[in-house]
Amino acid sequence: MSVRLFVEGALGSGSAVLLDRDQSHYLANVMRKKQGDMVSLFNGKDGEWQATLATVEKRVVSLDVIQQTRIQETEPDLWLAFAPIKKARLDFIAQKATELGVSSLTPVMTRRTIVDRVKTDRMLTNAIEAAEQCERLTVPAVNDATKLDAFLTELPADRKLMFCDEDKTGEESHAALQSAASKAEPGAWAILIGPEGGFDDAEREKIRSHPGCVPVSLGPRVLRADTAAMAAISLWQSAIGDW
C-alpha cells in the first residue's frame, strides 16, 4: 500500500528526513514498513517527492529524498469562515474542506455560536490526513478562532465574499458567483457559514456592508451548518473553482 506524508521540512533530490515521533510509528508500526520501502512526501511548497526509508527504529525513522515525482501546482485561494459546532462534525468540515480544495479554515464566532472553544491543533491533524490521503499537494491553514466583527474588519476588501445566509434572500449561486468573478480568474474568496441559530440581523447587515460580499442562496431547505460548508464548497468549485 503506498504511503504519502506531510513533512515540514524542504524537499529536494539527495536530502535526508528525520520523522517525528508520532510518523516514525504510523510508518513502522501500522504500516509496518521496512528498510527499502518507498513512500512520498510533500510539504506544501516543493511538490511531490519520492523517498525511501534509511533508518527503521521503534520511534525514529529517517528518510532519503531520491526524486521529485510532481511539481507544486497552483491552488485555488478560498478561504472557508465558518461557526464552529461540535467536535465530531467539525472533523468532517476539516477533512472535506480539505478535500475539496480550500486554502484556509477560520472558526468565526458569532452572537449565537453555541461552542465556545475550538481545538485548532485537531482540526489541523485532520486537515494533514485528509490532504495526505487526497494526493492534495499542501495543507489548509488552519486559523485560530475569531469574532465575527474582527473577520470583517481583517477581510481584504479585494477579497470577495461568499455569504450563505440563510434568509434565503440571496442570489441563485451559480449566477451570482459567476458575475462576481473575473473572466479570466475567480482571484481570491472567502466563504462565511454562520452557526445553525443562524446570524442576527446586526451580523447579516454587517456582513453584506463589506464590499466585497456576495450573496447567495443554498436552495429551499436549512441546512445544517456542516452541510452548508460542503455545499457552498461545492457551488463555489463547479462555478468558477479548479473542477
Given for the second form:
There are 2 protein chains.
Amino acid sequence: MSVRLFVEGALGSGSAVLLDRDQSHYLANVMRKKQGDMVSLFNGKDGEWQATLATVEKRVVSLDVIQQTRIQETEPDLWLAFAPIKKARLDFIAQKATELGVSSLTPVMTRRTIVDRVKTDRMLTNAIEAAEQCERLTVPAVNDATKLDAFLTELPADRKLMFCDEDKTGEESHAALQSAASKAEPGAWAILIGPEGGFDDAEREKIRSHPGCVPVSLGPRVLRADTAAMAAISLWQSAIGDW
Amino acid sequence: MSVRLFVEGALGSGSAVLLDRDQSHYLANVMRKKQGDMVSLFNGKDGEWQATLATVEKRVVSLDVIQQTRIQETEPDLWLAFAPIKKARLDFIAQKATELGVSSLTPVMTRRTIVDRVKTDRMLTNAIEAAEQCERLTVPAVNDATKLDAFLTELPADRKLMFCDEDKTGEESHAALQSAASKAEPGAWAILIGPEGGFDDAEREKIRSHPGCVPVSLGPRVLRADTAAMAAISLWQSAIGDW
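Please could you give me the other form, the form predicted in complex with another copy of the chain, since above is the form predicted on its own?
Expanding to the full complex; the earlier chain stays at the top.
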C-alpha cells in the first residue's frame, strides 16, 4: 500500500527528511516499511515528492527525497467557520471539510453554542490524516476558537460570506454563489454554519450586515451542523470552486 | 424538549396509537413524558399529527391522536445506491442521506467491495432516528444488499442514474443534472457511489451503458465513499431537488 505523509520541512531534490516520532513509528512498525521503500511527501508548499527510506529505526526514520511527482497548485480560498459540536462529529467535520477542499477551519462560539472548549490540536491531527489520504497538497489551517462578534469584525470586507441561514429565506445557492463571484475567479470566501439551536436574531442581523454576506438555503429539512457544513462546501465547490 | 416519533399505523383525528416497547421505554423512561404530554407523530403517509400520552407505563405507552399539524407532501424520488463500508461510516451514511432527503438506500456489492454482510436493520434504525430529528415526513426505504449486475439490470430505463465516476471524466454536475432533468420536474433518479477502490473497467462500462446514466465529477480530490455520497446528494438537491 502506498503511503503519503505531510511533513513540515522543505522538500527538494536531494534533501533529507527526518520524521517525527509518531510518523517514524507509523512507517516502521505499522506499515512495516524497510530501507529503500518509497513514500510520497508533501508540505503544503513544494508540491509532492517521492522519497525513499534511508534509515529505519523504531523511533527514527529518515528519508532521502528523490524527485517531484506533482507541482504545487493554487487551491480554493475557502474558510469554514462553524459553531463547534461534540467530539465524534467534530473529528468528522475536520476530516470531511479537508477532503472537500477548505483552506481553513475556525470554530466560532455563538450564543447557543453548547460546547465550551474545542480541541484544535485534535482537529489538526484529523485534518492532516485526511489530507494525506485524499491526495491534497496542503493541510487546512486550524484556527483557535473565536467569538462570533470577533469573527465578523475581523472578517475582511472583500471576503464573501456564504451564510447558511436556517430561517430558509436564503436564495437558491448555485445562482446566488455564481452571481456573487466574479466571472474570472471565485475570490476569497468563508462559509458560516450555525449551532444546532440556530443563530439568534441579533446574531443573524450582524451576520447579514457584513458587506460580503450571501445568504443561501440548504433546503426544507433540518440539517445537523456537520451535515450542513458538508452540503455547503459541496455546493460552493460545484458552483464556483474547483470541481 | 419536543419529541417526534415515526409510527407504523394509520394516523387520523381520534385514532389511538400503541407504541412498541422501545418507543414506550424512550418516552416513559428516557424523556420522562407523563400522561397528557404532547408528542408529534408521522408514518410516511398521513402527514404529521399532534398526539397526547393517554396511558404511560414503563413498557406500554398509548397515545391519542389529536390534530394534523402538517400535510403529507411529495418528496424527491431519489435512490442512493452505494458500495457498503464499515460500521461507523455505514451508520453515518444512513443518517446523513436521510437528512439530505433520499427516498431509499440500497447497498450494492461490487468487485472491490470489502464488506460482505450489511446490517440493513441497523441502517433502518439510523434512518428512522434521523427522520425523527430532521422533521422529515417519511423514512427512506432500506433495501437488502444486491449485486451491482442485478441492480443495473433491474434499474428502470427511465430512471436517471447520477454516476459519480472517480475517473474524473464526468461533466460538471449542476449543468449535467439540469440538462438531464425535464424542466417541469426532476423525475426519478438514483445516485451510484462506488467502493473506495473504485469500480473496475467492466463495471464502469456496464454502468455507463444504462440509458439513464449521467456521469458527473466530484472534483480533483479523492473522496471517501461516505463523503462522496453526501456531496452527490447535496448537488442533486441543489440542482434539481427540493432545496
